[in-house]
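Shown here is one chain on its own, the form predicted alone, set out as structure tokens.
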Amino acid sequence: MEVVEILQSGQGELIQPFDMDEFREWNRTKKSRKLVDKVMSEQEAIEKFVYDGCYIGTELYGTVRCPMSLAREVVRQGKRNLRVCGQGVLELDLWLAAGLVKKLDITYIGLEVYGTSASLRRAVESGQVETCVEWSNGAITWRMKAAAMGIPFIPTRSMLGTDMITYSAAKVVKDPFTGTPVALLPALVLDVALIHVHRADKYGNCQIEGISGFAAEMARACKRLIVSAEEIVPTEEIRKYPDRTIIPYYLVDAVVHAPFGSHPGEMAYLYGRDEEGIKEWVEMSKTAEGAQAYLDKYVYGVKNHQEYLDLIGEERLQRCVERRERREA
């Protein structure tokens, strides 16, 4: 019998550790095929369905389409030693500056123009996040693919000839067709997503305009998905074109309508980024006290998503919608 021969083994930890029968007896057994309404409100949400300790991951990045109505939630009810997957941005960084983090699979956390993030550094230079294991974005995508598939890994040659596989839990092996290496990513299965699209209907069918990001596979790569969305529309109106619905009802276990639901982010044909709320993080958040004073003024201040638009401001939110205007044009 031919064994395959193993050339190299990442030193990183498997943070979610998984069993993919397990995983596909809990999709056959507690995910529901039933057209039932799924609308609730953040706080419910969050509430029901995320808990401390679990491996949760947020899609897309922190100013685009990202669920930042949801993150702010998981701050306000304080869920801790959360495991998450980290390739984000505005919202990974309140998490880590509210302290709810304590494992990380990362590619990339940062605030993009305004350079690196300084919650990040804090975070992980104190001991708070207590491990970091190192993947490339397209790396814990295919993680998810992998646990969207039904298989264990994903044979890929992501991240080959870098240091990353050195710090990620990812093995090279020999091609047993080819000879050549060949790096096997680990299947990502979360207990909890996050994802917010353009819009949805009552039970959970999602549609996305513009970049899709990796909203399928993580959407069928967790046991429980929340999605919040701009609009909540009739059936009938995603019918008229289903092949735009990235994310069919039976994945979906929360909607949540949270018109700029994105926002400090942005949303494709919707709206642009909030430039000074953006810059306005990044100023407050390079201190702890800083990061401290624009929580408790955003978010602990407030008590869901629509007194945080008040405080917003319609004359700002506006600006955001004429900002995409001016793009577009």
Given for the second form:
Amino acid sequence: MEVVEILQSGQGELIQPFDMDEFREWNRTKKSRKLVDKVMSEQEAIEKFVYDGCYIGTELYGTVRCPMSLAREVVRQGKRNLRVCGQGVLELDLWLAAGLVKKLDITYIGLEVYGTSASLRRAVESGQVETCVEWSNGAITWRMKAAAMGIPFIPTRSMLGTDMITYSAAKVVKDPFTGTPVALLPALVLDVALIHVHRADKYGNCQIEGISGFAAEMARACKRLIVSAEEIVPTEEIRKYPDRTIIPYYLVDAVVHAPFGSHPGEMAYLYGRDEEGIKEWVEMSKTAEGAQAYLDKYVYGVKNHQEYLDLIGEERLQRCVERRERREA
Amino acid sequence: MEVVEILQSGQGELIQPFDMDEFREWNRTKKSRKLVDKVMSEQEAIEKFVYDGCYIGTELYGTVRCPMSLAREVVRQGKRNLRVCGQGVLELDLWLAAGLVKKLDITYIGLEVYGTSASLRRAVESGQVETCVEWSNGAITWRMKAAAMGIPFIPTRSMLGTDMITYSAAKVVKDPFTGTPVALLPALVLDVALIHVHRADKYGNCQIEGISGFAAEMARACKRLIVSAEEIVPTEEIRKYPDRTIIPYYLVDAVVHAPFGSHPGEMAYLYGRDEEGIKEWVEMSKTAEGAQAYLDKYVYGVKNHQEYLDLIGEERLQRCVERRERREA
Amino acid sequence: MSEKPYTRTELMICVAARLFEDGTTCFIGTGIPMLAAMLAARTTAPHIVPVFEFGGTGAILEELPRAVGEARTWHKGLSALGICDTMEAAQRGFIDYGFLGGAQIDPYGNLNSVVIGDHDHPKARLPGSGGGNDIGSSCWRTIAIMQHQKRRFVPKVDFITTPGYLTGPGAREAAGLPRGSGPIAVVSTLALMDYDPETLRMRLKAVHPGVTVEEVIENTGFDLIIPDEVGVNEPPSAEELRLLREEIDPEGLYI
Amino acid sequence: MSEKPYTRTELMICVAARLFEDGTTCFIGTGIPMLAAMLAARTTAPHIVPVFEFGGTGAILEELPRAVGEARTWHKGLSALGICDTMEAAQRGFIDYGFLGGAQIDPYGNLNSVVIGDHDHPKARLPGSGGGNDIGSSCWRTIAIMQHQKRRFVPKVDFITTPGYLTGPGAREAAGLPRGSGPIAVVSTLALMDYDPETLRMRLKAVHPGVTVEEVIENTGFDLIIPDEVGVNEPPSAEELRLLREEIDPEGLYI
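Other form of same protein, the form predicted in complex with a further copy of the same chain, not the form predicted alone:
Shown next: the complete complex, the earlier chain at its head.
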């Protein structure tokens, strides 16, 4: 019998095991093909689809097209023991600071220009986060891409030769076609994904402007998908530009109308970053007490996204709008 | 040592063997990152980049966004012994009828609504085409996707259990994560690819309207890429909508300005099919003599794409324009 | 116009159209499946979601597409992406039905569209799998639409292009094909067939009006399971015929 | 303003900027690499093609991006797709240079950005690989930008996040990493290093003005190869400083 040699098996936990047939069955029975109105509030969407212990992820970096209104609602409702695939800045920081995270498929959690995340340090070094399984940004996306393709794994040349492989759940094999070593990344099927988009219709057909990060991959790699959108548009608008629909409705479970939903992050062509707002988190999150005070003020202290926006104030939001990227030749 | 069992190895020839490091080296040394004017005629592009015996492919189905002006020029220049990945209608039919094809990675060559391809039958049954290696449409695209990802293979559940596997060059293994059988498709790196797009700038940044077929994958899976475009636009137009550039310039070797380049096929939002023109080929290609007469008239009988368009005539082209798909709510 | 007697092709389209389940995703191949989908959308299944392999999802089928990639396949559609999007949606279990054709079919619903005769020295080279193999591998339920002739309904296809039940119970799963998927019906020019749940072999379900069971048996190259009760399909209604002839295929491309 | 003496960070940025090769594709990470790229584009390498991992290619860098996904990373860009597009372009060999950071570096240029101490019970949990591992695996040449401190230049990093030459000659290829790729330079707050072609160990190339070789050695936790001739980097020119202070980082985010 011909065989492929397994050269190495990562010792990291596969914290979200998968079964492609079970995922197919889910997609068959739990995802309606009908055009059903899915518009609901953040509160309703998170209550309905996010649960203690679920494996959850958010799309794009924390300050760019980030589902912040959904991320804050997760904190407000205190969902616990979350298992998270982490490529994040603000949103995961909030969850870590609120003590909601138990296990991490981590790629990068930090504050970019403002350095490392104190919330991550506290949560991991204290043992509150039980497990960190390591992946590169490419690898975690390709794991979702595998799920999105409906296949059990995808090869890559990333992570080879490093400790990343050892502390991941990947395997290294000899490619049966050319004989060279290649890493196999197991598919990642999330229980819940949160994605913020520019526009959606009430059924969940979504369109994005500017870079699409890993929205297409994550949307196809989850069992429940909550989308928040800056604007809810009539389906006729979607049908006019079907080539812009990177997330078709049948993938979506909830559509939340969230103008300035990425604040204090940005939304291309609509509003820029609120640097002041981001710095406030950066400063306050340096200590556990400061982080708690921030959460008290901006999350627990307001009932919903509208109250959050009221707290930020029209004037500051308007300044973000003025700083937006523009389409110009 | 842990191993992965190889359950089956397809007996079909891998008619375009690959080496990812060699492909990387090609991409490093033969693909300029500089913004260089690449505009040239069909004649020049085909002379420069298509050669006897090369492995070549065209993107999308024969009547939809098909690089017909390039395909006709390949015939005109009589490039021989082509090895082709075949998912095609009109364009591959022309090559088969002209006796240019030696080996096929075949998925579908036919006339869709008008039935089977007599040119394919003649070419294969006579032994003029030496080899047909079988793939599904999904499989051939995923083979290009593997190359586009820079990885040696991609898994799929297609082709399992059928004669497709036997007459392909795929392998079936037990997935090392879940133990279920899965097919591994070897990467496909083409020597030359031909793609027709809506607009490109002179450097080769390309944008497409409507479905994109497998343009993104093929453009990233070839050593030489000749693009024909309905319109050459200033780079400022590209920079205004960078989120529409599915083929960035550095992938492109030649940009050919080809209005009505897909004729008698269609181009979404610009012109519809020329049914009369397609039927003419369907009828004439039923016999070898008829096919030859068609080639004499529409390919050998005209010097270039402009002469072809003159032969078709303004009025008929205008009728195609009237039949175009429109963006309307 | 509806006075003109219906043809077997028209009847076959009507019987196929009635199999569409409303509110499901359907992978539509070139030809008869397109007509059946358009008819279904105008009659019993107004909320089907047509999916065409080159990227169109949720099109409004106002005009008959002539090709699986042309603009009519995403006309006023919900998304118009690429072949990977649709094929991978199918592989992930999002496509409920697939409508397929082929040159040959066997008792387990395996289809051949590659060669007649030996693969390497064929008597007839057929177009190839196209998306057929993918659809038969990944869609939950496939329905074949066939001319009913002895040379097409054969004990063993010359080449298995698109998997039916392969060699019988358990074979799809053993090969690694998705659990719970497989063919459920064949609509032919003579009859409607399904599959016996025990043996997974093809079974006559209902003949077309005016067709006898014997005629079906005579035109089938293998032992078709004939149950005690064989139904008779409803003939095309006047409205079905009107839709087909006046709205769906007024140019008579297929009918 | 250019009268103000330059800082070591400004110098480091200038030295890094001069390493950009015109007309190449460069994977740009957050922070110092962005400033260096912007400076290079305004001085010696006007035709570099910046690539940002979340999808931006060929942006015109008018304003300093604060994040690898924000609109400034594809401002007037040539394409703005997603992370797969850029990471896969790198894996295919299309990205010439990668500019990287890390908390620790070893003599073979391996970088650590995951943990200080034991992985499962870390003294300090760092942000993680991000795109670092991918860039170090797939780009043709990588350049690390580091604070030069003994605790950062270590004999053995606590965790290899981003591959340099791993354990030395042949190790990258044996691991399956792309042939011919690897680190070529380190720009630190004290000096510029390259790698000895025989041993692939880090080698001092040029010290910053005012820095002695001894100072570099003292601040390096392993045996740095010291060649017979060690150059001295040019200090920032008045124009470089003006660009940095007035055009590139007028808010003083980094400098």
